[in-house]
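A lone chain, given as structure tokens: the form predicted on its own.
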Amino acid sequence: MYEFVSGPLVWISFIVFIGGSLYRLCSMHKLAKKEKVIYPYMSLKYGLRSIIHWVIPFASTNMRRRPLMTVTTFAFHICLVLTPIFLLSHNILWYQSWKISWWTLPEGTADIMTVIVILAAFFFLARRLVLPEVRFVTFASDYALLIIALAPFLTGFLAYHQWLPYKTILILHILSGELMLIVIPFTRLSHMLYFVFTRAYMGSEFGAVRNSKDW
């Protein structure tokens, strides 16, 4: 079993994340283009000032007055991207398969970085289901991507700390981990693909043509 998942299906997961991705990046290409009020109103300038507002903590109002709702999110997403691609022993892993290395994060600081996932996860998942206006808006999808998101890193968790069956943990997380790779360009996961485009051309309507600011 664990010859299969972390061999084979590791290639298949990678191969269906990258073939989706640039599958959706390309059908989102073609739709835009048939539409006659995307690319012409596209503006370099407006779309950066907009990118760069929203990837800055407490640039927008929206962001200002939720600030505990800013910081987790932001620390999530931060923790939950560059965990993984820092992590030692997946570098590790790449070097055995492809003799490749990069910097790697401090095992402590990686533990920590992992645990600020699960947190907000868990945080994400008691603001759908108290918040009325939120909860009216989600769906039984919102809570399965919820759950694919959170389970590589608990299980992550688990297993770095050998609280559980090492062997069973480990294979549920190289499972949980090809799974959030098959899913993302074929569910709203997909949002990290599409971020700097469709925050560009928000920016662009607002500045271009609304003469008004989109944060």
The other form holds:
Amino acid sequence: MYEFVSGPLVWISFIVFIGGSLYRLCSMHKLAKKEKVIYPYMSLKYGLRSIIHWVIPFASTNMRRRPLMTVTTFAFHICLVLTPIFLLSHNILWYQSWKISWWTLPEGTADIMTVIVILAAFFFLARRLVLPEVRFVTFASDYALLIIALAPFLTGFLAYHQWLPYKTILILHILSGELMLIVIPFTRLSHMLYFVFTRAYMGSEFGAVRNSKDW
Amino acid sequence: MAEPAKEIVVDPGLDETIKKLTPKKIEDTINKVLTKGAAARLKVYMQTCVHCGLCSEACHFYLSHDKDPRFSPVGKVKQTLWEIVKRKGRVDGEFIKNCSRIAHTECNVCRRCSMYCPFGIDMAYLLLLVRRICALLGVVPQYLQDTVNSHAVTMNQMWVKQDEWIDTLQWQEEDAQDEVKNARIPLDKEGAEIMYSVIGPEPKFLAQLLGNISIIMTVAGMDWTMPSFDGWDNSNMPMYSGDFETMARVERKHFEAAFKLKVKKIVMGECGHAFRGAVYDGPKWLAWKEPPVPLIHAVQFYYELIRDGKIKIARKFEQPVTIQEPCNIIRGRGLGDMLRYIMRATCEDFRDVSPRYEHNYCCCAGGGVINCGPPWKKNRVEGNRVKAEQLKATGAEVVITPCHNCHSGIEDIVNYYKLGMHVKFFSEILVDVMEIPEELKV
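Output the form predicted in complex with its partner chain next; the form predicted on its own has already been displayed.
And the full complex, kicking off with our chain again.
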């Protein structure tokens, strides 16, 4: 079992993740060309202006209005992306397989970052359950996606501290990580791919056409 | 959550039209719009929205209804487009009627929410898509549809006939001559510098505004003209009902009038949606990146006249004034600073609003909502309590609204919430305070 999930399934999930993402971006490009008004309005300057404003914490009005959400969402996304890439034990795996390695996070830091992802996920869950305007637009799939994003971190945390049967948790950890990679291109987790494009388009319209700010 | 019962609004434009729909017609129309009309944006927006609800507080309907989630931007999209996509167009007439209510009467497509969405999703675009579906199915609030029909038949919004149009201009020209010597409204002057265009309601029931522009143009010594023929009306209700074919005819006619008169630029009267149609939605549908004739809004025109000293201010307006910033020229064109410049130049006691500029609240009348007529009026004024509170907080006695939709919407709010304010167009202030040179004095 371990051999399978840490061998062929890793290959499959990376191929699906990368291939699926490329496919989604290509089909978006094709559709955008069909819609004729998209590309002519795109502006590098205003697109970047908008993206930069929205990747800096508290740079937009709405972020300032909701400080707790802003801090949580930035912490969540930063830790979610960086932890798996710079984790020491993941790096060792890369080295064992392909003889490549890069800078790694100190183990204590990585542990804290994992806890941040877990806590933030519970914050998002609470938001969905408590805030009427969020609950009104919540589907079952929103909970599923949250669990999919949370699972690799929760299992990773348990595996690192070896609190439950290590082997089982490790397999679950790898499986959940693979599941997340596989579903990214095909679910709303694809906001990871689309973020820069939707932002750039709105930024271009606001900047170049409407001569105003979109933050 | 228990949903309070909504007051039932009777509108034959919705109640009667849905009786003619068949499931097949609904499904075919929806699929045509979703696959042929919309493409990348719809798909990407649907895939990107993480249902976070962060857009909610952008919406004046949501805020005015004590944060009822049914009125949040994403809530409106959920009740309409998400369902339509999920059910692949297999929805019934009642559902389409609800869609029209939400998209035509509970959203002003003011686009404030797209500044609150972390992804920059254009929810106004999504609700316009819903309107498009409703319009193709013939389900549009009756009063709104009547203005669309008027556009389609007469090329103006108010069934104004050519003789009435010319007659009104001449009557207003005469009136202006009581104020300023030699005041004119030159008709069909080929090669003039400026073509001035207005919206249908001006000749219909706000004719004094045409007299005002005659006074202003004469004093400023402008070389200007107005067309005596179709194309004089720059308003565009089909843009908001979802009848984009008629929208395009109207926009084309407006620009063709300018070509025919060989003018250097178009100056548009104090109206926001008309400006949006001419500068943005119209050209986009007609596959022009920019308007084919340079075109400026009245606020920018007045700003230039005052800045360049073509109009001098004799005395400033004394009552405390505040402004209503029309979405389509502030969020839609960035004229916020020019508006404040002309306000400070003409008014003694200008009280700014909060929130302001791009973040100002919508008037709740624009986007075709006021054109849905009396049946929906209560819904509209109750949907903008926040605006009333915002205006009240300024302590001003006069609200300047350089937009017709804003003007009527704010008037309704002023009456309903008993704010005790007067609503004026900027041109009314300007003719009041400007200096009339000796040689033009009557």
